[in-house]
Amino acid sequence: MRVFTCKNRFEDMMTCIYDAWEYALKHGHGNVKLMREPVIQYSFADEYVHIEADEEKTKKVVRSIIRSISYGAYIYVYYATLYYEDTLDDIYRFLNIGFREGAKVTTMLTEPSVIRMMEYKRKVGNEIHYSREFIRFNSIDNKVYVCHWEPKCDIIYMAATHFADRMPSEHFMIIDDNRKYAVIHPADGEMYLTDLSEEELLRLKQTEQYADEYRNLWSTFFETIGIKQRENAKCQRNMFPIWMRKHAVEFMDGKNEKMK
């Protein structure tokens, strides 16, 4: 068995699929496996091949999926690359069926890989929706809006497109503290991704301590709008999971501990 491995980035994963497919055309799809790095446990019986991202190969894979299967299938693939667990081999098996069966692959619910891809899309989509609702920005000198977020899935760029559409003339950035990168949106400019060093991340974390009148206003609103007699902590946890509250201003000041 030849195991193709790559970094956890979209371009790397698409290139990995391209190279694995090329190898499988000669040796069979059953003789290849794909894994995202880091590889936790190696097998002495397998041969491991690290794959680096290639822009042309990425474009070919994306173009082939859209043209030979469907755009809907490409959405399944893209969302699966954002999932927090290793989905690369499932993507490969899904495409193996898709290139054979065409657009109907997304309705083939007896196929395990298709079911898993549907589940990845659902969970990633839910987290994107949550982020649009629960991301909180701090205003820095009324010039730049900064948000820290620690999503399970790699979804901050998808979340940022929502805010770019609604705040096109504002400078803002959304920082993924877990993955150590940020989406930067210059006012009236194009968004882009950038990796952050440890020093940069540490400095940016201090932005949550800045005095912000809107932050105080939001916390006050959160406290006063609730009806004490109708408090329901269990319902609130369902609507706003605890793991998402770390950077939510209404919970950061310790005023609302009783609601946790």
The other form holds:
Amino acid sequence: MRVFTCKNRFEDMMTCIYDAWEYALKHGHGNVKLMREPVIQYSFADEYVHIEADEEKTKKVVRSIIRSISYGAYIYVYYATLYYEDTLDDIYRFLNIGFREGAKVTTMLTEPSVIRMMEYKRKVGNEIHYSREFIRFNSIDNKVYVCHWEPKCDIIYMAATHFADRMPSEHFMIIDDNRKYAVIHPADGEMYLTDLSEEELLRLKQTEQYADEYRNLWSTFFETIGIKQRENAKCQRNMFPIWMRKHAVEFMDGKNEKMK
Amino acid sequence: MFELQAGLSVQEKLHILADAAKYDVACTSSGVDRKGGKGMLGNARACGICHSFAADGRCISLLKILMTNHCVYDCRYCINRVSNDVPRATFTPEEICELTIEFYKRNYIEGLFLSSGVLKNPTYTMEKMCEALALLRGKYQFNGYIHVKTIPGASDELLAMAGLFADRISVNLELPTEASLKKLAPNKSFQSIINPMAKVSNTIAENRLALGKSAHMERSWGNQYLRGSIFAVGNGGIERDDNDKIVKNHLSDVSENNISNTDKNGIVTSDNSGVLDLSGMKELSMYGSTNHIRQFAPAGQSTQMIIGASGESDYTLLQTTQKLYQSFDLKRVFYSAYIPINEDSALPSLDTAPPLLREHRLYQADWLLRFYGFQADELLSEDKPDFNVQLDPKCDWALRHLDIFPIEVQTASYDMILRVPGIGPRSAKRIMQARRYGSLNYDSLKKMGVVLKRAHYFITCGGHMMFKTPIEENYITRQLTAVNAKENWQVTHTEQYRQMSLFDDFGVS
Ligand code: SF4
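Switching from the form predicted on its own: structure of the form predicted in complex with the partner chain?
Full complex below, order starting with the chain above.
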């Protein structure tokens, strides 16, 4: 068995699929396996090949998914690449069925790999939705809006597309504190990604402590709007999980956390 | 009454006016998709976006405030009634705008929910509210969501204006019968609530037609396949001729049944309810953030009823709900469990617990009407006017119709599949799609989102049941009651406030 491995980025994964596919045309799909790096456990019987990103091959893969399967299938694949666990081999198997069966692949829920792809899409989609809900921006003198976020899946770019539509004429940035990169949106401009050094991260971290009267006003509103006679901390926790509250103004510094 | 007007800080006003607004349940930002644009602030998503969850577990999506909690009326159930001695405050239009804009930019909210007590008189109040909305859409170029509650008795012109600035407009019915309304809201009349509701409904329809859309509000995907749906043609909804003009909107039925029990000729008919005149408002509607004319209340109309302040049965409430959907094409009907805040001989005593489970059952039933093709009469009747405390309305219905179960998921129709406890619209759709390409099994059903611990009593898959369980009412009731009891209190509060069925099928699946 030949194992194709690559970095955890979209272009790398698409290229990896391209190369594995090419190899499989001669040796059979059953004789390839795809993995995201780092590879946790090697097996003696297998041969490992590292694949580097290639723009042309990436474009080819994307184009043929959209053309020969469907745009919907491409969305499945794209979302699966953002998932926090290794989904690469499932993507490959999904495409296998897709190139054979066409657009209906996304409804073939009796196939295990299709069901798994549906799960990834649902989970990534949910996390994108959560980000639209729970991301908070900190205003720096009403000029720049900065957000820190720690999503499980790699979704800050997808999140940023929503905010670019929502406030196109504002400067803002969304920072993935763990993956250490940011999406920057200049007012009326094009978004771009940038990696952040430890030092930059530390400096940006302080924005969450920045004095801003609206943070207090928001906390006032938040504390007032709940109905006492209906208090239900359990429900509140289900809807707004504790691990997602870290950057929410209304819960910061242990405020409003009831553990009943 | 104690007046604190002068010298109140925005923070103090916000505290008073959010506190006074919190009893209104609607906080959704759903029903309209709208892109943002350069120079503007805001967009809108049809699915709605919650931004936080309050200590009571309810979604916070909008800045929900009253413009003022001064009120010249004396509705018995309301904290702001004139006879109460509470701190009062009034926001200026600028203050409302700044809070909305600054909260919005920080992603605390999706927009504004503006309601108000009656300051001086309804028209004066509505004028002030419209002033705030005009500023927000104009000067501040705000393109996010606005829900405005209209003040019964305000002029048509102001109603038209409010609808052009807002995405959703609501008139609260509060109580389902004229008798209760007389008793508990002596300054309001049925006419003053139903009239604007009908006008808004007709205006939404006309405006939609003028924009080349169908007159009716969009409903969920599955409804087109549901013959029994309350929204289906011929099932008692608004009837239109070939030009989509309203022929009959069945308001007379409303009066006979329950919305009013006095006026036999119908409270309003389509002839005299009228349509608001938007023609004089062209400029006004361009004053907003887009450079084309705004649609009139694109996210539709909603209303709210208080549960448990008056003596109506669930059956009356549900029938009223159905009529409201059918006669006024309302987008949503909300229920609010009555919370005793006033010592009042006409109302439940102060130590009465809010009827939360009852409220939850009504929401579940409301979903069955809107997404599952049920009618009010199938769920309740004169003989059985209230919901079962132990079982959700769908399980309850299924247990009373065991003769049609089990059904075969491989071949049954969409509407039958949707009637199985444990199967919701999303899993039903997946079943329909998947079975065209392969045969189903219990494992794949589970992966499609079917809740087997409820569904397995009612289905066969490939000809056999999951377990050899008897199709016998007492047996299944016992099993399902156990399943339900565990979930009642969890589900009750978790799911009803999440907008739409983003993650689950709302506990009625
Ligand atoms: S009109 Fe009635 S319900 Fe509305 S604020 Fe005044 S007293 Fe309360």
